[in-house]
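Encoded as structure tokens, the following chain is the form predicted on its own, with no partner shown.
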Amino acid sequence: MKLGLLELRRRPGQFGVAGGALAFLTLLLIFLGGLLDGLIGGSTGLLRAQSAELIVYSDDARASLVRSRLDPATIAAIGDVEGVSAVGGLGVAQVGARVLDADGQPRTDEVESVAVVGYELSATEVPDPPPVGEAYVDSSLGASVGDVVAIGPEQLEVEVVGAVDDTSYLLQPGVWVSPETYEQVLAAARPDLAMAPGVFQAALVRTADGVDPDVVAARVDDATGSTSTLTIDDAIAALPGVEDQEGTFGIVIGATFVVVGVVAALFFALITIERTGLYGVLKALGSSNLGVVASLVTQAVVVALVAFALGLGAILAASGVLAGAVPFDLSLERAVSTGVGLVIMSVVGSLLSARRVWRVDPASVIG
């Protein structure tokens, strides 16, 4: 081990061509895991912020808000149902809009999109309905407590009274209203979704302490007989698109790591063949295979963590410009799990020298 690491300093170049390969593979790596998490992050956030354990739509839906109703005879159903402590209608317009500044003048040319959500129960990350005309703002779209979000054709007005954090829906930043402003915004901007008064397109359901959602679920859908009730879990991976880019990105990601392990093994079949000579001194003088081995593995691991500080260095003094251009979110968890990865891929690649150095016989070498 303490050769591998004398060697790592005196001739530090010879594991450039190495490093450098790891460390590109490290960026894209964590790139790929930056850009899955801000994806997934940026469709599910309206279903992460409740804290409802359970969300009720119509059983001819599919799990899709949009082809979803329920009345209000349904949604008192399902708040009589053994197990359910609270139950509030929700429901989503993805609809245009726009921020306004001090005069009453649009901050720039572009209409953005966001996702209007009328609601009745608070979630974990947004407070209580708002009065009529009012509404809490998710961060990403830029909104102050005070401006006005004009949306719509009709530009209809509400005013930001609080700032929420991951709550968009389908990478549209959520625009959170009373269902009264919620009714307003389907009638003047969406008519094609226009409901009945008290009519959402989905019910959140919290259940009472110690009682298993799963087993309130099933007696939500027992009692109205024309529901569909999934856990939070469950519905978010109903989402469009999240399970296909999870399985996606799974692949790319799982093959680039492949290509770490290849690296790793093809550099250090190379080096292992250039010393045969000088391990088959080492051997003569005393040294063991697992020695050998040893002084491999420590280089792989030292040249991996090199590369990986390298390849998260670039990518977070890059990080601000991806944040702008793409739903790029970089989290500790994914970044460690990058580095442990490749450590680990490395190290395998490693090991499969370890063969060729076991087969190097003192004697012939010398001889």
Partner chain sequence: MRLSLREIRRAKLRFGLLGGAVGLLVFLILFQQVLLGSLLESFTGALERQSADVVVYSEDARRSVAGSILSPEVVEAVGAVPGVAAAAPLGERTTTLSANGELVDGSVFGFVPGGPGEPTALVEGRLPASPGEAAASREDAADGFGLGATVTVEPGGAEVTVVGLTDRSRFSVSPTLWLTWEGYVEVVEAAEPDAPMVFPSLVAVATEAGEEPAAVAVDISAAVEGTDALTRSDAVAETPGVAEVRTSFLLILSLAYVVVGLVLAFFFLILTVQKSAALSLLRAVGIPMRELVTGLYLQVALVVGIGAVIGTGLVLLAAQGVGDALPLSIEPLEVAATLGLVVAVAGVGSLLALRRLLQVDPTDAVARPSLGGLA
The other form holds:
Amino acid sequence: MKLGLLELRRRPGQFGVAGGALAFLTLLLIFLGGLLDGLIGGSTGLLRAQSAELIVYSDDARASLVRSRLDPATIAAIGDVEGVSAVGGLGVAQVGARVLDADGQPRTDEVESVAVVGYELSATEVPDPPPVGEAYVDSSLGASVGDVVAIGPEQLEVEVVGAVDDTSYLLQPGVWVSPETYEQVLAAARPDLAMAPGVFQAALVRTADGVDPDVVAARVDDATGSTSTLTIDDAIAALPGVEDQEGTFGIVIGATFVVVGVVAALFFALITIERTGLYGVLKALGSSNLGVVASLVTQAVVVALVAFALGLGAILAASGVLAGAVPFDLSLERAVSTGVGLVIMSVVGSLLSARRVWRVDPASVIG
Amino acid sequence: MRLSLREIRRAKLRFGLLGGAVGLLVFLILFQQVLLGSLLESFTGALERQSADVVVYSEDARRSVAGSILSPEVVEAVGAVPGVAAAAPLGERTTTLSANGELVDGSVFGFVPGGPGEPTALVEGRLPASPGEAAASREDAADGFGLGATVTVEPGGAEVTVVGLTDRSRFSVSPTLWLTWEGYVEVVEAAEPDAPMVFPSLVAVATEAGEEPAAVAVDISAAVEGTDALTRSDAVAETPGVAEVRTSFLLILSLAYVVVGLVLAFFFLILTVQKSAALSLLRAVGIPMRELVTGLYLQVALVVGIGAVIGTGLVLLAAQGVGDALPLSIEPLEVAATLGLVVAVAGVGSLLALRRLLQVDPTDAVARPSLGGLA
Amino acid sequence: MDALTLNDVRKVYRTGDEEAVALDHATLSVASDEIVTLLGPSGSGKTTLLSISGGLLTPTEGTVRVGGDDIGDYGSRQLTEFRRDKVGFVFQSVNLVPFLTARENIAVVAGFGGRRSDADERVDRLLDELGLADRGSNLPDELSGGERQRVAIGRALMNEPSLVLIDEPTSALDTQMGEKVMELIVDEMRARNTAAVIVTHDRRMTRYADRTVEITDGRLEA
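Hand over the structure of the form predicted in complex with its partner chain; the form predicted on its own is what we had up.
All chains and molecules follow, beginning with the one already shown.
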């Protein structure tokens, strides 16, 4: 083990190319992971922010807010179902928004896409609905408390009264408003989709303590006869693109981890061949096979860690640029799991050379 | 030549690992290339393969078709802008379709037959001529959108019959139906009985012969308040998400190419260094340098060749697996171009090994001072 | 107690149906402070004898005792420990670890066991005695041939073995240098009262030893 570390210190150049290749692979892995997290996180924030256990769509909506409609009678009926402790309407309008400066002029020419959320039940991340004319705004929009945001084609002005985090819907920052404001924005943006007061796209349901949400969901659908009720987790998975993205990125990230293993295996296979003579000497002098393999594995761990640090450093340095261009979101969890995966694959790759170490005959050193 | 092949046979594990690594990397590159192509085609194909030279959005729509809504007056106003030969409403609605007994998310477009905005990539059957008829994208033909199939637009329950298939004309990565404007209005009215009327989403514009579409687009945006006009190709490129997708994939692909180059470079360099004694011996017994170089490149070519076969095979396999949500279309020409680039990267990567090889001196075989083994 | 006792040792190599006898009924004793040269041409079996004495090979027949222990029944793990603790090797081509300094090369065998607390002190003393006091932090390719040889001797002596086995120490050197190296080895062994077996094909080198045993075609002749 000590021998492996000493070699790394004395001959770092020998490990440079393998380390470089692994660093680039780290970069690739973290980028892919961050992109996936950014895509998924930005799509699902609205639902993840909810404290409700269930979400109710109309049964022909196929778990899509845009296609779903619940009238006031249905929502009232849901509230009467046994096991439901609270119910509230939810609606989203994807419209343009402009953050205004002190003079009431748009700060930039760019119109930002936002998801205007009309809601009745407070979420984990968002307090009870603000009064008309005010909004809680997702921090990713870049507006601060006190700013005025003009939303929709009519440029309806709302004042930011609180910043909320991680509440985006389909990559658009959430602007949380009262149901009245929401209806007004929607009617202006999509007159063809305008909804009567009290009509919502979906309803959020908090279940009573100690009741199985799945049971309540079935009761809700029985009671209304026209709804499809999902747990929030199922609703997140049903959002457009979420499963496909996870599947596709899963393939790419998985294949990249295999590449890490193969590259490590290749490198250590080459290095082991070069050191056959050295291993013979060490074994003749009384080093155990395990001792030699431990040296190899130590090197695999160190090379992977250094490569990981380099790759992570590079991506952190570039993350400012990245965040502007793509929905990239690097979480601690993603970084740690990538690092752990990298070390594991590198160690697995290096262990492929253990057999060769074992086969080196110490007697070959003499004669 | 024969020597280099024999070397591969003797060192199966090493060359196998290298071939495997290159194969996986080629797979990653190809898979993402195909994914990017198919994703973008499937995302904006409908916009790309329709006849309007210029499309007009509502200014507030941020160049999103689904977010755009215009009044019929705007269609008229656009038609009056100089340089515009014809202007027609183009409708788009995201909805639920029932095909083959299954519910799927889909898009419905409404265009004026014979006017701008017509699908241009008809490959089978004909374009719809009356309400109740539709053209579908042929990628979805096998999933209940084939010629003669009846599809129900779920909210409202209007039924349409597929009379034509178009090539790569999907929208938003989901099945897409093209209806006549009247047919579109009927379907939307059935779905939204309370809505005051059915509005166009976009205005499709044909420019007059000799007019530059880009210039006409600028004129329209300036002349008609609340509009944002773009040429067809700009509309495709500016669709929200397209630029991000392109940038992301470009970054991923270039990283993967760098890794291919590095892996090949370090492998062949180490290999050449390890056998430099044998190489000087070969030079000493009269093997010309040309032959050693040929041997090196034969090995590189073999490794890349095997990698290409593995990578292409894996992509074909993965395309089967991903299938449903996003039909992956593998274009032979694109695959060939990608493989060509991999070969180029391999060529560059092996230059390090080549430099080392050219330094091999036959006199080393006899003059090498004995340093005493390892030290 | 003798440092090494070989009793009727045979070593037979089989390749397919062919049998090659590398060592034929070899019997040899080396006293605890004796230096023996084993002289023979290449292919005579001297390397096999050295390997068997050092626990690198196991004999086909016969018994091998080193410092009183019968190593004939040792498994590979016991042999590994035996090589580490009971014998010292000086290899023909020196075989220092190229990325370790002179000091680390000597200490490396102590590291395998991982338990010598006085290792540092001992390395210092060995470096000093071998005239390498100011070369301890040099890498092998910064050392002269003679210095490398001395490091190799230091490594062999590090674990205070009862027997040191030396393989062709002079084969890569000219006569003058070879004699210097032999003198060095013999002096170091005598100074420590350590037994040594030196394998060589060069008759001129035998005069440094207490006794010479010749080996031809696997048979020992005193």
